[in-house]
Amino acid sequence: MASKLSVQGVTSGYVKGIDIVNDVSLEIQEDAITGIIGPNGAGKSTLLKTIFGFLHPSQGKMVFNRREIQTLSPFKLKQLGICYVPQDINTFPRLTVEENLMLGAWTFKRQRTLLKQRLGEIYDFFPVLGAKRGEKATFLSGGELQMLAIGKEVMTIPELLLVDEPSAGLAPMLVSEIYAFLQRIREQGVTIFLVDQNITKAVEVSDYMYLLEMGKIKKQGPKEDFEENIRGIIKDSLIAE
């Protein structure tokens, strides 16, 4: 299986001289779901922000489709096919559901047939969004906003989707819907890099896993390695730094 993204010895943080992610190396395989877990403050979200260009590494490099990307802006990375769903809801409350989704399709906004097709696919999987397509996002529930945030980012069918804590604060039924949707878009050829505190669910859907602790990779392997000791992994992942 080919590598879609290679992170090589990356160190990054928010303040010069204070590293949150420290010499991290990992591989995101094409057409797979790769999960990364770890305790709060381990650097998981910081790593995603570094990959998407909100932060630039002080050391190391990142290679996407054989191209170095560590100096690129989020705008340029989006054009290359990388999309990012942050932990905080990334929607526009004063715009309608459909207007939010259409913003996600800015790269092909003039292709009406494709736009209609993609909207239909999102509404087919999330009927509640279809029923509320004309309502402003400010009136949606937390679960509906998460659906909309993910739907907006996959309108373009990205090559790589970065997802940060998609199940945070959601009821179990909604969590299952979100993960089912991620698996569905993976079947469309989207490579997914997933951060989640829901360890059991993350292990269930991922092909390969990383455990991050204090900014470093502590354990890695196929999902089977994590399933064998899921209780111990959960314990390690919930220990505060």
The other form holds:
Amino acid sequence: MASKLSVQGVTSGYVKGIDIVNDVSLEIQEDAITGIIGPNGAGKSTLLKTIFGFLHPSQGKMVFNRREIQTLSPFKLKQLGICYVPQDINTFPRLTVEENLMLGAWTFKRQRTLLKQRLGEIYDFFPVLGAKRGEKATFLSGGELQMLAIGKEVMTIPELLLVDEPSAGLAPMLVSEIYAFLQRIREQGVTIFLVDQNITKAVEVSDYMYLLEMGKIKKQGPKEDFEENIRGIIKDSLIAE
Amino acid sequence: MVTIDWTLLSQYIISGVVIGLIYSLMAMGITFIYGIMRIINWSMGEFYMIGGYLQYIIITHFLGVENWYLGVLLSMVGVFLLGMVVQGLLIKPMFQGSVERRTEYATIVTISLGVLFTNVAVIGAGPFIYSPPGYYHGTRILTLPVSGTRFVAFIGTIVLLSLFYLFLKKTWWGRAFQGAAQNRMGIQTAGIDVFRLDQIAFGIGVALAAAAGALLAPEFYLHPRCGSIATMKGFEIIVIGGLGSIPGVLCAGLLLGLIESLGAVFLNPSFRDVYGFLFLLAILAIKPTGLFEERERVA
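Structure of the form predicted in complex with the partner chain, given the form predicted alone:
Okay, now the whole complex, with that chain kicking things off.
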């Protein structure tokens, strides 16, 4: 399996001299779900923000489809096919559901047929969004907002989807729905890099896992390695917190 | 017993609506820039002044007064481009990277810019007052006889505000601006260059100020400080209406115009500006976030 994204010795943080992610190297394989877990403050979200260009690494490089991307801005990365669903609900509260999704399709806004097709596909998977397409996002429930946030980012059919804590604060049934969606788009050829504190769920859906602690990769391996010792990993995570 | 001259009263009401709406154009520019970039542009009055001077030069030297509307458009385009350049050179760099207190720096930059433009106008135009010829002959709005220029400015403002509204609601770029005002991260994850949006928003905001300056140039005369009254009214309007609220701007503009106008009729016309300020103070006491505060849902 080829590497979709290669992160090589990346160090980054929010303030100069204080590194949150420290010399991290990892490979995200094509058409797979790669998961990264770790306790609060380990640097998981910072790593995703660095990959998507909100932060630029002070050291190291990142290669996506054989192109170095560490200096690129978020909108350029989106054009290259990388999409990012951040941890916080990332919708536009005073725009309608449909307007939110349409903004997600900015990079192909002139292709009306494709736009209509993608809207239809999102509504097929999340019928509640279709039913509420004319409502402002602020009137949606937490679960519906998360569906909208993910739907908005995947309007462009990403090559690589970065997802940060998609299940945070959601009811178990909604979590299953969100994960089912992620698995479905993975089957359609989307590579996924998933950050989640729901370790059991993350291990269940991922093909390969990384454990991040204090900004460094502490363990990595296929999901089976993590499944065998999941109790120990959860215990370590809780102690690290 | 006090008798009310209803014709006179209606004239003052219409007059208040006319001037309130025109000032709203200025306030719309301020609130639009704030909505997108979260900075207050303190040099709006100077962009108003530049719009007025450009209009004067265009219609007196090139197009003639009969083409005043083309002059307004060209003044807007000129100031739009100037705004884009100024934003790109002086403000944008502060928003790229992790600069702390960027809005404070931007405030200082816009204040300094205002001083610079005023002094450039003093050097360029000298200590003279200019007045382009009126755009239109005197006419009536219902019961109110109005100057042709004020009538044109009123209609021009309605047209510009309507176009601006349609732009925001019906176009991709308009939706992007609405999105940027609500969630800057969301705009970036959607693949939109938010810094480009900032630059265009600044250009559009100052172009609205230039439109007000160009439309009112024959009425209020041109001099290097001619934008200060319009700026003051613009800031009053956005505080009354609620910072960042477009419906708030329209409503507050009309209310301010009406209150100043009616205060002048029923109390004393010498203190016209004071009535607006008293209204502003009352709003600050009762509803400090303005009439149309836009509440966000907090998770």
